[in-house]
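Take a look at this single chain in structure tokens; it is the form predicted alone.
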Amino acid sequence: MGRILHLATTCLLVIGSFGCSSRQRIPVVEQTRTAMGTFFTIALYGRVEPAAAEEAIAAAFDTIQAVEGWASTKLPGSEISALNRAAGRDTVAISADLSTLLNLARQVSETTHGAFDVTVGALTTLWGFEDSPQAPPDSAAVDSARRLVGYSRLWVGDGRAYLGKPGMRLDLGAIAKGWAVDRAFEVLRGRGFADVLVDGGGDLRVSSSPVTAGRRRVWVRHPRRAGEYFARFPYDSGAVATSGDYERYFLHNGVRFHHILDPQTGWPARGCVSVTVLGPDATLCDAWATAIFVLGPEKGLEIAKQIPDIETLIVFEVNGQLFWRATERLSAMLEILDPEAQPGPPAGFLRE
């Protein structure tokens, strides 16, 4: 059924609330499911017919549903359970989607020289950050981990695809979550909806219509404050998705272990705390987030300056204080809602 919006909320991002006063409250019809180990929102605004938008959301949950059957290693039958299973030892059938996917990734991969990468599997099932680890794993385990990683090992073809060592895993926690964003909100789009927003645990896509254009504000939240926000900028229509340093993480010997790992050597990325992304899809925004995350401020901002439609916000720590930077276009929008944070340094002031 349609309901008032006030506000909805996501684990990372905030669409805020449009209206001061109750006649300009905006209609949604919106539902909140769990999928990909996450919460999703779906949400249409506006005057529309409640059956047809439950319909509408509906199916595009079903596609959601879809992306983490052949996406999850945690489903024994998903292509990419498959392709594990068979590293090192034969090619697997892969379907349109996860061949585009894959593919996608590896330019990222060239990119960053291996900053993301999605063959990191073995390294996601040596720390299991999802089974709460209260210690990091032994250095001569990562070791042994980080030579199992390597994108140019990763072979797509012709609907098939090999990973060329045994021991070889593929992880997609990094991408798929923006791909299953981006195909459901393609499907309510598809559906005539002009008013839409998709949200799979802060990766977001969004459009707006001219009942919402100029009232929408994404909230990034604060990475070191539980529910504060850090900054907060307009935005009708695109995608964001936020990576950080707080979202699965342990304290051992106070120093923090996170589950951003850097895959060149096999421990968590340091650097940044937060990086925010914006641009045209959530897939890209998705592994653009992890991967300025891994490079580090300073060469995170300078590879998001150098790529079209990309847009970052990336929030680090030094000494304790918090310091931002952020691409032009972006900071042009930014209000930065956190009175301590300052700018970034100059550069070379990180030697990362």
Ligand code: AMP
Given for the second form:
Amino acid sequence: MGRILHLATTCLLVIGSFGCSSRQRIPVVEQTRTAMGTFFTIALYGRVEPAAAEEAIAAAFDTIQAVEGWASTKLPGSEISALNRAAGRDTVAISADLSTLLNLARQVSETTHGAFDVTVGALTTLWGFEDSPQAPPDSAAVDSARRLVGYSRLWVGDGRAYLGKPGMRLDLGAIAKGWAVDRAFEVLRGRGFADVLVDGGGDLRVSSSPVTAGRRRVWVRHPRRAGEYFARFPYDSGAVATSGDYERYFLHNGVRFHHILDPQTGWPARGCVSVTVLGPDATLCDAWATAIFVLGPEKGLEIAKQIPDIETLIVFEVNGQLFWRATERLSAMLEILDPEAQPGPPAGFLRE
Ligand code: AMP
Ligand code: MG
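So the form predicted alone is up there; where is the form predicted together with ligand AMP?
Expanding to the full complex; the earlier chain stays at the top.
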């Protein structure tokens, strides 16, 4: 059976000859490179002209690199680093792309009353998950960093932006990868390729042609069993992103501390273990996966139901038992692969 696998941090996208006796392999031109701290895979399916495909893929990777160039907190020359350095002092000229992205982020912040907040940078810097910490910071430091978070103090307008307090920091870690996936996807579609996959470490966007239609499955990683999958569903076109507490974390005295922080407390958000969001574009999915994760299974599902075009699968844990909830349209096509996981909420589960 001809099968092509795409492995990523959070989702596995499989194209196989499901229900099809043909042993034909689907032609594909693909490349994987590291960018934005993860693996990006770009693939073009069907009969494509190899030189044109390679050239288009290279252009798509250039676009991803350009996004990293302005969005990264690690690059001193990025627009984000300039804004962070000027916090509380100066406005900084920003690109139209960054301005659009910051306005999108603000909308998600407003809808979630700050559960999602790209001004979370002082907190993420303090926790320092990138440097593999072994213990949480002390709570006084968490409290002072928490006071430097607040999307209402981020001003964006007239091609400039400004962070209102010294010490405030932007961190686009929850949304920039989705943005990069979308821009790369547009480059490929703009060059006439119909059957496209852009996978940014599990945040992905796909479109199908008759060659692959009905044959793609997205597999959602099991949040507690490495190498296993929790669920899968068929998916022909659109975007998917997953946020999980198993991506970057450490255990301290038996407690899991992970990289998705609740701006209200300054500590890792406690309600969910994994949130997958499907939607029209990867930017929206990336932002909402993080946002719903912070909101928790109750509020998160309520809000997801109100956002047009998005579907979500929320996995959460109560006393070591995994439960899941999903929006209606996703439930209808979802196959849960963990026989022990129960549809939630469990009896007696307290409303947040
Ligand atoms: P994701 O994997 O898309 O859920 O993004 C997680 C990353 O987003 C973290 O590593 C931080 O860089 C950043 N982040 C953490 N908490 C928040 C939050 N509450 N709102 C926005 N960004 C966050
Ligand atoms: Mg995200």
